[in-house]
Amino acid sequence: MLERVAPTTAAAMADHWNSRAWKFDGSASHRRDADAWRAAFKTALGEAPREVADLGCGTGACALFAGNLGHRVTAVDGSAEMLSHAKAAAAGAGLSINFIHATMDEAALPAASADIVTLRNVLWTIENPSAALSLARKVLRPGGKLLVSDGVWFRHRANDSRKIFGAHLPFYNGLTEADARHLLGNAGFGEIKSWRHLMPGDPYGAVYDDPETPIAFFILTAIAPE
């Protein structure tokens, strides 16, 4: 049996993102820099139609990019408000995406049901990021591709996540590419490849608590074992 991704933080995290969902429509990088992100996804994931599972889909960035490329997408999130924005965006784009309002632990996605799994800006919010990658490996078919993107969002914030969410979040301020590569290797993924070079400049802007430092982010793909 897999370890749970968020055994104690799921409800508090959903409430957190419910209260912030409205901020993402106009300010998020996937909207400001949509063409660059779309091109990066096209190169990293390919265009041949595949089954895609987007875990922690938020307002639908990965789901919409994958759907626009012709992939068949199932997108999961525990925040009803984030999902409402994702559904509206998909409808506006004329995309048919299967949205599931559930945590990763409760979504019950079938094993070996996806050719591609995406996790964008999710691992830093998770109580047990290793479990999220194990879940991704379970959902992927042998040889399937995982896309992970994240970054270091804060530099100086004290990690008081236990007080706020009820448990320690190991990457409360974000994670580096080296962190992600370590997690991927431990989860059994191979052929790790970076696609950061496809994104010009610093699309996320400055670190949230240090206006002089650009947010260091990464885009990685990795392959599930055969």
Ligand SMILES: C[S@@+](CC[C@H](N)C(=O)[O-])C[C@H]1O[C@@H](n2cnc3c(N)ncnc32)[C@H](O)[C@@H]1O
The other form holds:
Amino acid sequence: MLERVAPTTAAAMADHWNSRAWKFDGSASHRRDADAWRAAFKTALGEAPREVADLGCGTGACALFAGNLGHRVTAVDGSAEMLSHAKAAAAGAGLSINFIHATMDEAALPAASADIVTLRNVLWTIENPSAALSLARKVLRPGGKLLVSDGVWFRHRANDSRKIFGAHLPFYNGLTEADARHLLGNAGFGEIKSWRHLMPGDPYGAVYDDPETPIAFFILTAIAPE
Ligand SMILES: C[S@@+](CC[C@H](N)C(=O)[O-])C[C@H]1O[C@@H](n2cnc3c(N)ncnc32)[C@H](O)[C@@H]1O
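For the form predicted together with the ligand instead of the form predicted alone, what are the coordinates?
Everything in the complex follows now, all chains and molecules, and the chain you saw is the first one.
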């Protein structure tokens, strides 16, 4: 039995992203730097068509990158509003993606059903990141590939307006590549590779509460044990 990914924060998290969905893509790097992200996904994931599960798909950026590469994609998100943008984007791109409106804990993705799992900019929002990686491992076939990407978004975020998050999210300000490597190793993943060099410059701009510091981010893939 897996631990829950978001035992306390799931409902508040869905509300949070429901209220932000309308503006999420407006300033997103996946829009500004779409070609670079698409190329990075192509190199990191490979082109042979595979079963992909995108966990916390948001407005669908990663699901669409994977779909455009010819992969068969299932995409899960707890926020109905984020998903409605994702569905519109997939329809606009002529892609058939299996969208599931559910938290990761409730989505009930079958074990060993995916060749690739993607988790981009999701771990920082997760109460139990280790449980999210265990879930990814369960959903992956042995030898399957996990892509994890995230960054350090804030330097010191005040834990006032959203106590429910600050008190419960271990990476409320974001996470470093070293944090992610540690989590991946503990979850039993191996062959960890960085693809950061495929995204030139600082695509995310500056840390939200420190305009002088670029947002440090990482793109890693790791392989589930056989
Ligand atoms: C920062 S957005 C990233 C969206 C997308 N992966 C991307 O790279 O653009 C985080 C997303 O994770 C979703 N999320 C957070 N916790 C979740 C959970 N426990 N189950 C499902 N979705 C979750 C949120 O609803 C939100 O859409």
